[in-house]
Amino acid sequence: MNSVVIQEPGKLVIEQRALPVPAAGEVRVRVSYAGICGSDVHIYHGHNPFAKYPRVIGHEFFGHIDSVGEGVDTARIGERVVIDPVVSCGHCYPCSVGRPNVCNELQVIGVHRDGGFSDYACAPAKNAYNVPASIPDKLASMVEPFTIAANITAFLKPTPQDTALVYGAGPMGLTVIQVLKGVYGVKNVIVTDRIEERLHMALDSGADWTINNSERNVAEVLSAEGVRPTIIVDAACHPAILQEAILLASPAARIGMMGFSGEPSTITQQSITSKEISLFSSRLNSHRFPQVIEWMEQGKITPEKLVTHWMPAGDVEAALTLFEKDQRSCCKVLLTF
C-alpha cells in the first residue's frame, strides 16, 4: 500500500508499506478520503511538539472497515466509518470525568501514531463510527473538523440571545460560526479577519456581519455600534488576541481558546475578575463525533461549503502547499484515495 509519511521535519515520502494488521480491539480501514489541517502542515515543517518521527499524517478521515482485530465483531466489515483520532487509556482522571482528550496517556492518530494519509489504516474499533447513508462519501471526513467546534462549544454553552465575536475565518472558525448559527441560533455573530476572501466564507456559513482587521480596529468598529460580545472565540490563534479579547467582552461573557502558541500572553487578572470573565480551552474533541454525524444527518451544517479541492493522495505535497499558502481561495483540501 502507499502511506504519505513525514521522515523527518521538511521530508515528505510517499513510501510503500505492508498492509497492517489490526490488533486485538482493533478495525482496518480501507481509506477513501481525508482531510488536510493546519496540524499536519506543522507536522510537515517540524512545529508539532507532540508528533514522532517518520509518521504517517493525517487524522480527519474516511472509509470502509475491511478486517478486524480479535474481539471485533466481524459483521463490522464494510461498515462506512469516521475515525475519532483520540486515543486514550480509559482510566486515568481526565478519562474518568469524561475528558479522554486530554487523557493522561493520549496518543492523536497521525501525530503520535500512524495516521490516515494511506491507503490502509488501523484505528481501535470503538473510535471506528458508523456514517449513515444521508452522508456522502466524499463529505465524511470532515466530521473531525466539527468536533472541534463541537468542544469547545460544549464549554461555551451558547444560546440565541448571545452575541459572538470569532477571531479568524480559517476552517476551524468556520465550524465554529457554523454551529453556533445553525446548531445554536445565535442571534449576531460577528467575525473578524485580515482576508476578505476569508470573510466571505464566514458569510457564506452564517456570519452576521465581518470587520476585516487588517483595515479597520475591532474594539472601534463594536464600540462605534455599541456591541460588547457575551461569547468570543479566539480561532485564529494568536497570543496577543486574548487580552483584546477579555477588554472587549461584556461582563459575565464566555471566551473560547483553541491555540497552542508557546508565547505568553499579557493579560492581567482586574480585566478578568472585574467582569467575572470565564476562560475556556479546548483540545481535540471528548466523544464528540456522535453528535457531530447527527448536526450533520440533520443539516444543521453544511460542510460543503468548507471544502474547495479535492486533490489525490499522490498529490500530498501539492496539496499541503496549496492549504497553507493560498488562503484566499483554499479552505479544506480533501486528499481522495
Ligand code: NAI
Contents of the next structure:
Amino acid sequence: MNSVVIQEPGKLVIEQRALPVPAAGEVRVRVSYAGICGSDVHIYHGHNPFAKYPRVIGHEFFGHIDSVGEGVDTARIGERVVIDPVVSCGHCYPCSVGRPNVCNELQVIGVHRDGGFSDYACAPAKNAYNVPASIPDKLASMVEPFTIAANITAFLKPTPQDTALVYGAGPMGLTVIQVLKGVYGVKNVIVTDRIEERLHMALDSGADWTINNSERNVAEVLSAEGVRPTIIVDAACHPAILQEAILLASPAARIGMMGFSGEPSTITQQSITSKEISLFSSRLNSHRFPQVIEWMEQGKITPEKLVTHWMPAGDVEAALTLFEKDQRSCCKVLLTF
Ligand code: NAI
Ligand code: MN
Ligand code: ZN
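Please supply the coordinates for the form predicted together with this ligand, as a counterpart to the form predicted on its own shown previously.
Let's see the whole complex now, leading with the same chain.
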C-alpha cells in the first residue's frame, strides 16, 4: 500500500508499506477520503510538539472496514466508517469524567500514532463509527472537524437569544458558525476575519454579518451597532484575541478558545471577574461523533460548504501547499485514495 509519511520535519515521502494487520480490538480501514487539517501541515513543518517521526499523518478519514482483529465482530467487515482520532486509556481521571480527549495517556491518530493518509489504516474498533447511507462517501470525513465545533459549543451552551462573535472563518470558524446557527438557532452570529473570501464563506455558512478586521476595528463596529456579544469563539487563535474578546464581551458572556499558541495573552482578573465571564477551552472531541453524524443526517450542518478541493493522494504535496498558501481560494481540501 501507499502511505504519506513525514519522515522528519520538512521531509514528506509517499512510501510503499506492507498492509498493517489489525491488532486485537482493532479494525483495518480501506481509506477512500481524508481531510487535510492545519495540524497535518504543522507536523510536516515540525511545529507540532506532540508528533513523533516518522509519522503517517491524517486524522480526518473515511473508508470501509476490510479486516478486523481478535475480539471484533466480523460482521463489521464492509461497514462504512469514520474514525474518531482520540485514543484514550479509559481509566484515568479525565476518562472517568467523560473527557477522553484530554486523557493522561492521550494518543491522537495521525499525531502520536500512524494516521489516515494511507491506503489502509488501523484503529480501535470502538473509534470506528458507522456512517449512514444518507451521508455520501465524499463528505463523510468532514464529521471529524465538526466534532471540534460540537465539543466547544457543548461548553458554551448557546441559546437562540445569544449574540455570538466568531473570530476566524477558516474550517474551524465555519464549523462553529454552522453549529451555532443550524443546531442551536443562535439569532445573531457575527464573524470577523482578515480575508474577504473567508467572510463570504462565513455568510454562506449562515453568519448574519461580518467584519473585515484588517479594514475595520471590531470594537468600534460593535459599539456603533450597540452590540455586546454573549458568546465569543476564538477560532483564529492569535494570542492577542483573548484580551479583545474579554473587552467586547457582554457581562455574563461565555468565551470559547481552541488555540495552542505558546505565547502569553495579556489579560487581567478585573476584566474577567467584573463581568463574571466564563472562559472555556476545548481540545479535539469527547465522544461527539454520533451527535455530529446525526446533525449531518438531519441536514442541520452542511459540510459541502467548506470543501473547496478534492485531490488525489498522489498530489499530497501540492495539496498541502495549496491549503497552506492560498486561504483565499482554498478552505477544506480532501485527499482521495
Ligand atoms: P485557518 O488558518 O484555516 O483559519 C484561521 C482563520 O482566522 C483564517 O481565515 C485567518 O484569516 C483568520 N484570522 C487569523 N488571525 C485573525 C485575527 N486576528 N482576527 C480575525 N481573523 C483572524 O485555521 P483553522 O483550520 O480554521 O483552525 C483555526 C485554529 O484552530 C488553529 O489555530 C488551530 O490550531 C486551531 N484548532 C484547534 C483545535 C482544537 O481542538 N482545540 C482543533 C483544530 C484546530
Ligand atoms: Mn482536524
Ligand atoms: Zn485516560
